Structure formats: structure tokens, C-alpha cells
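This document starts with one chain, in the form predicted on its own, laid out as C-alpha cells.
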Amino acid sequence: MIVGDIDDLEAATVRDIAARKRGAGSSSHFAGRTVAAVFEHASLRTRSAVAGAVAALGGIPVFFAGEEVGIDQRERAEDVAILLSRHHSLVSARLRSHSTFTRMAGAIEGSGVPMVNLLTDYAHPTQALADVMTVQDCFPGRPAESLKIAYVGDSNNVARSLVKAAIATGMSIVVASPEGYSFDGDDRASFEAYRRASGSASTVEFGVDPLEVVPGSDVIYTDVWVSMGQETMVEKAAAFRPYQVSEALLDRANREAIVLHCLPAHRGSEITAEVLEGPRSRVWEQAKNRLDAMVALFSMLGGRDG
């Protein structure tokens, strides 16, 4: 199975992971087996989560730095994937370009070896699984359909996967981004297609003014303004300054609203230190859930025959 983004998973699987119905605790899914993880980008939470998840499932993680692999320099992306699929029981990768992931996945599709996207410039599905898990943890007893997420900031890879995870679980979501940084028509069409295919009651909305989208929300979510080194802060700062998650913005949300950030955070830029470290921040629970979500996903994939 190839997991390039959330919509490669059945909505029921996403719901089960969010509700901790899969992969709870340790098991022997990968006993005596290895899992490959290629990292073209620096990583803390994802690398730690991969290591912990594979160990919890009885396996051994094997890490490869991008510079030592030399994808499309020393060897074609396809050749790297084929080799790893012959050595390991699961292949995962954090890559600069989603097209590289697509090529690698295509080379081993049908081999019986799963491949998981650990982050590309297009998607971050393992983060989104942890996100919806965190939301449900923080609102026990609330049906997912009653919850609303307000994502404030760049319509980037994190936001794209988050929207799909919200759809899969039935949560509603509204995305507020500056003009020129919002999801285009193709993305919006893909969200609607996934919503229809999932039979989801979720609503997906888009706005420009964060002050207008935050009221009524249970979750305020933000991410760094500069993703994957694509632009300099100077080029974005002016457009994104009104999108900072501050106490004033948080006060417009529901009284019990929480704040999420996928980290690392730039205090004083996309979020103030007071909010990030305040009583309604759940960023460390969210970061902890990166491990729990990875265990659940790898457990599900390790139990498949192809």
C-alpha cells in the first residue's frame, strides 16, 4: 500500500487511528524485520516517531540521510526505492519533492512492500493523523462532527493533509490564508472529491480574514509561514503578519478552544510565545501523538499482505 497523503487511506482507517482503535500498545508486526526511512530534510519529531513506532512494533528502523543516498545524483529515485524494498519490510521517506515520492512509490507498487510519505512539499499525512488524534483526545465525548478547526496561515503541505484528515473524521474545517497563498481550484476539487467518496458530513470552507473564520472554532491551528525553504521571510512577512495566532485572535474562538502547531514554531512570527506556551496550547500533546499515530499507521500497514 502506498500512503502519499491522507486520501490514500480509507476514511474509516483515519477515524480508527484518530480514535486509537488501531495499533494501541506494542505488538510484533515487524518482529525480526527492518523499516527503511530516508530523510532529505532535517527532522526531529518525525524521525523520533519512526524510531519509536518501529521499535514498539518489534522491528528495527534503518535511517538514511539524503546526502548519503544521493537520490537522482548517485542513483535514480526508482532504483533507490527498489533496493530498499528488497531489503526492508516497509519504506518511508521525507523528501523535498512529492514527484520524487511518486516515482519511488511507483517503482515498488505491487511489490507487497508499503511506502509511507513522511513529508514532501505537497503533503504531510503522518502529521495530520496525529492532529486529528489530538483533537479527539482534547474533546472526549464530543462527536467529531461537532468539532470545528480553524487553520490560519499558509495553505501548505501541512494544511492540505489536515483538511483531508478533517474530512475523513467528519470534523469541519475553515482555512484562512492571504490572497495568493490559498488553495487553488485543483486542491479544492480534490477536497470535495474525497469528501464525497468518504460520505463525510464535514464542511470545508475558505477565507481570507482570520478574524472572520476563527469565531465558533474549537481548534486554532497554525504552521510556519515559510515552508520547505521555498521563500524568504521578508517576502512573506507583510502578507502574513495579520495571521499571527495571538491572545486576541484566540479570544475570538470558543471559550474551550485549543491551539495546535506542528512545530518547530517561530515565537513572535506565526504564533506568540504567550499562546504557544499558554494554558490552551496542546502542542506537546500533539507532538507526543506523532508517535502514537505512527504506531497505529505502521501497525495497520504491517498487517497487510501487500
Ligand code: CP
The other form holds:
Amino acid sequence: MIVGDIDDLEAATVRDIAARKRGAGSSSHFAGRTVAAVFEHASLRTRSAVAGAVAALGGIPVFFAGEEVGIDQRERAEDVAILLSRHHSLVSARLRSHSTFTRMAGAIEGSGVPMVNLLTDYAHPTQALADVMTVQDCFPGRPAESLKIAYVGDSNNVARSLVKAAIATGMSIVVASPEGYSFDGDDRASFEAYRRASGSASTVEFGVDPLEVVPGSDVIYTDVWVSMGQETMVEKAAAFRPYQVSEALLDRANREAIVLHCLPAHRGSEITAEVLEGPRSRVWEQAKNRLDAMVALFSMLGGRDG
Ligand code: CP
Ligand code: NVA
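Form predicted on its own done, so how does the form predicted in complex with ligand CP look?
First the chain shown before, then all remaining chains and molecules of the complex.
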């Protein structure tokens, strides 16, 4: 099983994870076994969640720094994946390029060893699982179909996976990004394809003006304006200035609306310190749920025995 993005999972699996249902895995799921995690970018939450999840399932995580592995420098990406699949029960990776993830996953597809995307420039599925889990935790008793997320900011990896996780759970979502930073036709087609395949009644909308998308929303979500690997794109900051999540923006949302951010956050850029640390913020619950969601995902994926 390959999890490159949320739409590699059946919608029912996403819903089970969001509802905190475990898979077949128990605390001895990975007993006597190891899980590989390769990181080409920095990480705190994801790396910590992998470590905690593998330990909770009785296994041992083995971390590799990208520069030591030298993917496509010291060794072809495919060869790295094959080696890791022969040593470990599950392979996971945070990679600069999603095409590298696809090549690695392709090389071990059929081996019985699952491969999980821990963030690429395209998607961040393990984040999105924690996001929809958090939304459901924060609105107990509210059917997912009655909940609406407003994502304000860059149509990036986090947003792409979030849209798909919203679709899988039946939540509606509206994305506001500046001109030139919105999802393109291919993305919109993939959202619609997943919506149809899932039989989801979600509404997925796109806008430009953040002030217009926030009214009627239960969740305001934002992420950094400049993602890892985009450090030279300094021009982005100017385009995103009107997209800061502030008290003034929140005043337009539903009275009970909460604020999410995948973290790390840049106070004074995409979100004010006042909002990030304010009473509507649920970012620490969300960050804690990275661990719970990783446990649920890994226990559902299983992994090769022996
Ligand atoms: N949200 C998230 O993925 O955090 P890290 O980059 O610290 O893993
Ligand atoms: N969009 C951000 C998310 C970090 C968790 C990035 O890719 O850097």
C-alpha cells in the first residue's frame, strides 16, 4: 500500500482514522520489527509522531537524514527504497520532490512493504489525517457534513491534502489564495474525481478574497506562505500579506470557529501571535493529534511480517 496523498486511501479509512478507530494493529503490531523514516527536510512534529507511533505499536523507528542517504546522488532513489523495504516493515519519507516519492514507491510496490509520504512539495497526508481528526474532536456531536473549513493562504502541499481529507470525511472546504497561487485545473479535477469516487457530498470551493470565504466557516486554517524548498521565492510574501489570519478576519467567521495551523508558524506573517495564542486556537490539540493519527494510519497499513 502506497500513501502518497489522501486519495490513495479509501474515504472510509480516512473517516475511521478521523474517528480515532484503530486498524488491526495492537501494541505489538511492529514487535521485533523496524520502520524506516528518511528526512530530506527538517521536521519536528512528523518525526516525533513517527517515533511515538512506532513505539506505541511495539516497533523501533530508524531515522535517516537525507544528506547521509544521498538520494539520487550517492544512490538512485529506487535503489534506496528497495534496500529499505528489505530491512524494514514500513518505509516512510519526507522528500523534496513528490516525483522522487513516486519513483521510490513504484520500486517497492508489490513488495508487501507500505510506503508513506511524510511531506513532499505536493502533499502532506499524515498532517491532513490529524487535521480532520482535530476538527471532529472540536465539534463533538456535529456531523462532519455540517462543518465547513476555510483555508486561507497558499494552495500548497498541506492545503491539497486537507481538501482531500475534507472530501473523505464529508466536510466542506473553501480555499482562498492569491491569484497565481491557486490550485490549477489538474488539482481541481483530482479533487472532483476523489469526491465522486468517495460518494462525498462535500462542497469544494475556491476564492481569492479571504474576507469573502471566512463567513459561515467553523474552522480557519492557514499555513506558511513560503514552504520548505521555496526559500528563494521572496516575492511570495507581498502577494500573501492580505491573507494574514488576524482577529479582524476571525470576527467574520462563525462565533464558535476555531483556528488551525499545521506548524511551525510565523507570528506576524500568516497568523498574528494574538490569534495563534488566543482562545480560538487549537493548534496544540492539532499537533498532539499528529501522533494519534500516525498510530491509527500505521496500524491500518500493517507491514510485512518478519
Ligand atoms: N506540521 C509538520 O509537519 O511539522 P514538522 O515539519 O515539524 O514535521
Ligand atoms: N507547507 C509547509 C508545511 C510544513 C509542515 C512546507 O512544506 O514547508
